[in-house]
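The chain below stands alone and is given as structure tokens, in the form predicted alone.
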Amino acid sequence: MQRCLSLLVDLYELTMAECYFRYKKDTQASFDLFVRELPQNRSYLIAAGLEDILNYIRSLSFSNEDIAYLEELKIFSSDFLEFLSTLKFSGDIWAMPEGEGFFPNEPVIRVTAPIIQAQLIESFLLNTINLQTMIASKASRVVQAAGGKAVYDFALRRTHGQDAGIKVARSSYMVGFAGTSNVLAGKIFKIPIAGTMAHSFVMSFKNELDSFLAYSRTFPGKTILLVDTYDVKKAIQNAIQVGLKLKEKGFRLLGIRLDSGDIVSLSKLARKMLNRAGLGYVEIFASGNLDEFRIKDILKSGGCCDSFGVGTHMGSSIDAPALDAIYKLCEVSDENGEFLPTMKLSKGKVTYPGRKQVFRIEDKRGKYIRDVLALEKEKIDDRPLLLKVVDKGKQVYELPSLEEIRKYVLRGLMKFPGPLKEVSAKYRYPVLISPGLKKLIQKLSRRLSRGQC
């Protein structure tokens, strides 16, 4: 069942929606939800967080008790509490699937709400989005960089606290991660759990040996044995002894795990070693503080490794731990009800007018070469990413399964340009604007310059 939310705002969202509720009650207004620019060393980002704000929307109202805690700050008034008592979201709210790459300045949700009820969600929008976006983004560099081996995360003990744990085990897993280590998770969304062994576990035992052998014994069908707690070499050998004794009784060891030092060399003498022994099968796993960079120069440099462990700079987004995700109100009703485009003019922070559609441009191999931004109504032959999810709030979009959404990712980024994908891209994928949004921006210009007070 899902949280009641409501109360998961910034105050001047309340503050802002009892001055709406005294002036501009009846105003109806749109808003889209962009990232201004693309982090550093980033030249695409993947959508995510749709379905957390589908379930928010759908359970948004103030309980008896979130009404009683805001009459207690001594702030609103009581007819404008009464208001927020009976409110239910009553918008239409448009969105990129789950998955879907995008890039700066494009919309990622567009609301047309209640000026009041648009502004109530903003916070809630933002958080969401912000940090989804953020890993699922970053992951999918890492399953780019792995090149098709396995990339598990293991970044549970390093996120910002439990919700961001479940979000970044779903997140990861959604652009292409094999699995989690986190439990919980893998309960939830039906994601596939793996771990190994601790340190602290070969160092309880009064020998290395000792510990492969029970863990060997209690999980002989699933053991991956953690090698370099000690002296590495030797610790591949007794792996190799118990990789062994494993096969005499019709078992295999699953594989060894890597979590420190060179690990390009280590794993070259570990799969020569094995391979040895008679135990090719056995998979080389390497973690420690890995990312995309380090998974590429790994592998570049002759790494023998067939999967990787990716915690802490994966979960954190460590080289770029936010998004510039912004949320702008770009048309607003008048009197008549009629919708007035309207755009900030700030230096620096522009943003665009209108009810806006994006729209993806493919050639006739099907490869994606441009997208273009443009006014709702205009007449682009090409596939819209918006999609209407919320009508007149009600939900109208049935949502896709993760194993749905994992593959619609996959797909998608096989139609982008090869250099977009690349570790240090420097490509900047074409985001064109529409000749009406173009005219509209100058003529909006113009006219706002000229009537500030």
Second form
Protein chains: 2
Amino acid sequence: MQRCLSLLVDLYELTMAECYFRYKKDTQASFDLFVRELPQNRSYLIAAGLEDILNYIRSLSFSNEDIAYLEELKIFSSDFLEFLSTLKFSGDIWAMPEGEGFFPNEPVIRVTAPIIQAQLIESFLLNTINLQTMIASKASRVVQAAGGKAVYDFALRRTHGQDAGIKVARSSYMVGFAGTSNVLAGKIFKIPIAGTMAHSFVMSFKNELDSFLAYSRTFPGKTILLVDTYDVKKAIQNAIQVGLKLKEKGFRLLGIRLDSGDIVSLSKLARKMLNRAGLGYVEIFASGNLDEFRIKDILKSGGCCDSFGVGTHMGSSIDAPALDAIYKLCEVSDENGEFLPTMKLSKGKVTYPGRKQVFRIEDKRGKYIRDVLALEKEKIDDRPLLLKVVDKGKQVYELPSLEEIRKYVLRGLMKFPGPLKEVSAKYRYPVLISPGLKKLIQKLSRRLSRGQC
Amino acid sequence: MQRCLSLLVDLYELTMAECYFRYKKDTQASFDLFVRELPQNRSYLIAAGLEDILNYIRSLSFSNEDIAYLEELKIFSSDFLEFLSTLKFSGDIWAMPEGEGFFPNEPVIRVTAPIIQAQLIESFLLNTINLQTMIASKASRVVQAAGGKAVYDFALRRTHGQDAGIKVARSSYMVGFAGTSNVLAGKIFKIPIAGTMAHSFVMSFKNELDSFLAYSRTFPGKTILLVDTYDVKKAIQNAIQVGLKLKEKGFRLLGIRLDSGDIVSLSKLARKMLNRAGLGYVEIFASGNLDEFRIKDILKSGGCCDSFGVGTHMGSSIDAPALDAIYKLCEVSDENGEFLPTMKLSKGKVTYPGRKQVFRIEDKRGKYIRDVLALEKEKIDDRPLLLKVVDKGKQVYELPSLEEIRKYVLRGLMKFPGPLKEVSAKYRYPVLISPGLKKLIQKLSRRLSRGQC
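Next, report the structure of the form predicted in complex with another copy of the chain; the form predicted alone has already been given.
Expanding to the full complex; the earlier chain stays at the top.
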């Protein structure tokens, strides 16, 4: 994955960079990466993508080949390209750790750096946070809806490309999925991998029973049989035959999979038939266009499913397939090197000025009750969510393992109010603006509307 | 991009492969890759992704490292892994060329190969076709809505990851976009790249005019000024000042960009002000959550836009963010090596049996009037859409250049009925089933419902 991605930028980052190079080479700036509004059907977001961003920051540099391409474009001056060829990131980055729950207007990442550098990394930061946070947030809802039942990522064939397939596996595992069907992601991130069989497998044999027998003989301790290629009831009878044969030989049939039809009634039927045959341990696995809404309905209606495979809906975040995280200037240095807070006033697109921190307020029992968006220097005696991860270009944050992040997500969600985690997504967690930030906004709004331009 | 992707498979492709290895090593099979239904707001699809698939097929092989990982899993037998370590693709592939318009139930790709191989490539084929065809189809609608005005891909920050960012640039250019903001995609595919400036650029200067002047001095012949950071009307006045200064020096201000607000009225105002100042040649560029519907509305309402930047909506195919292309067995060989057609009967998931071809029927003026889905061996005297691209594992198809595909798409769309290309997407192009295919379906349905299982 980590080929050189320094050219993965929108062209304007580079043209603005040349302009800054000419007119503002020593200007420093701070940018906030944040989300303005919750997407549809979301009451919280889970931060994801920081690991890739730190790898990118570390390896940011333009190769000779990159420079040669930029030269060909006949847009840039040679002194700027020479400058670019030795550029490294030398600024500071503060970020929420991966797995942190967060809300609109809270910076997930804050960059303070020479403005050329801070601007150049925008496209990559947004692309990375937008995908991984979108998926982690969607997948977390699926985990909550499944209420303790195992959920597996089956999305690879419907994710937006290869990179998305791999990141979907990681982001969903991070928030509590039990595993993925994606073998490469399993290898890269040490995620448990899982799978059953396809309809084509059943169809390629003369009859269904033959296909079940062939599979169970090949993987006697690891067989899950797909029972909806032809007639489900007959297929369950076939699965029972296979399950009993395995039992005789000292093996357990792991499960059957339902991939279509009325999952509630079919799973009840399957449970009854399996139990009656003395195969009470055989699990029922459901799949087929599942999402958090359908899983909740299935369980509420008494569906006898032990685990779920979730693909398309989670892997494309189908009800909210773009996150709209943005990256906005919040302060910029003047000729004397002094930082001046700045904000944008255009309609519906206001931004918060200054270098900010997010504080999460707990009650006495350790439950989260609200967040406060404040200026960094304000004294607020609670847990700050933004940690310094890069100091003068050097990574000063030790990346936690994926397993550690996974535990952090699940522990963190326990501390939020119950209604936050409901599938309906109606609850709104309070995020207050600190007195200091409020005052700054008022001051700046007045100054701007008096006519900065 | 082309690191080894052989492990980018769903686990079940590999477990089924071991089963086939044990029980059906010599079995041959054909699979169709197709879409069952048109996604929301689509009346046609544009095939895209074949180039990546042919590259994948060529490089398909399991490295020692891959095999070592699979060994660790303790799922597979050592003789199967040994077999896998020398596996190459040796089958045939028929495919629609990239850029071909197609419809539900028409195979875009047909694979005939030893069943192990045909099954193993499923995940990659689906992942690739799903993304690129989804984007090409969405982007084509945007191009049609813009009716000859230039449209640019600005999606990078909102695509589902890096791979998607690059493929979105290619797929949208393929169907007629004028260029992309994505510099890396520009480099890889030789796509024209484009860009303007960000709000943060304007905000980083003491006032708007200073920012405009700095930019225009750096790129006197290539300046497009963003006019909605503060007050649009004042910004247009500033842009006019800059435009006139450039004019004095013999340069032309290329354009201004509107990124928010009421694009119709603002663009009319801008046009009037620019014309009055003698800057009739300055183009008006619109962006900000645009899609085919908004572009059509803007143009219908007399908006004075010369070109459009389209990001999130196109780059995530936001109204239909998953394509649901599927890969289904349509025939399988018996013990004697004879191919037997097969189909699936489960509710709402019926498939068409046998090795098929798609014929596109033209009228006397060369306009397309319908397609016919037929058995390959049926004699239909029209243009077959599926071409042989791989013969016994060897690529026999010369990939056209992206520019050639782009011309092919635009020429092809001209031949379809006008209503097909309307944004409303209500028209349904006729796809008939040939007599031979109909007969085969009836025969097989009867046999299957008599109880194959």
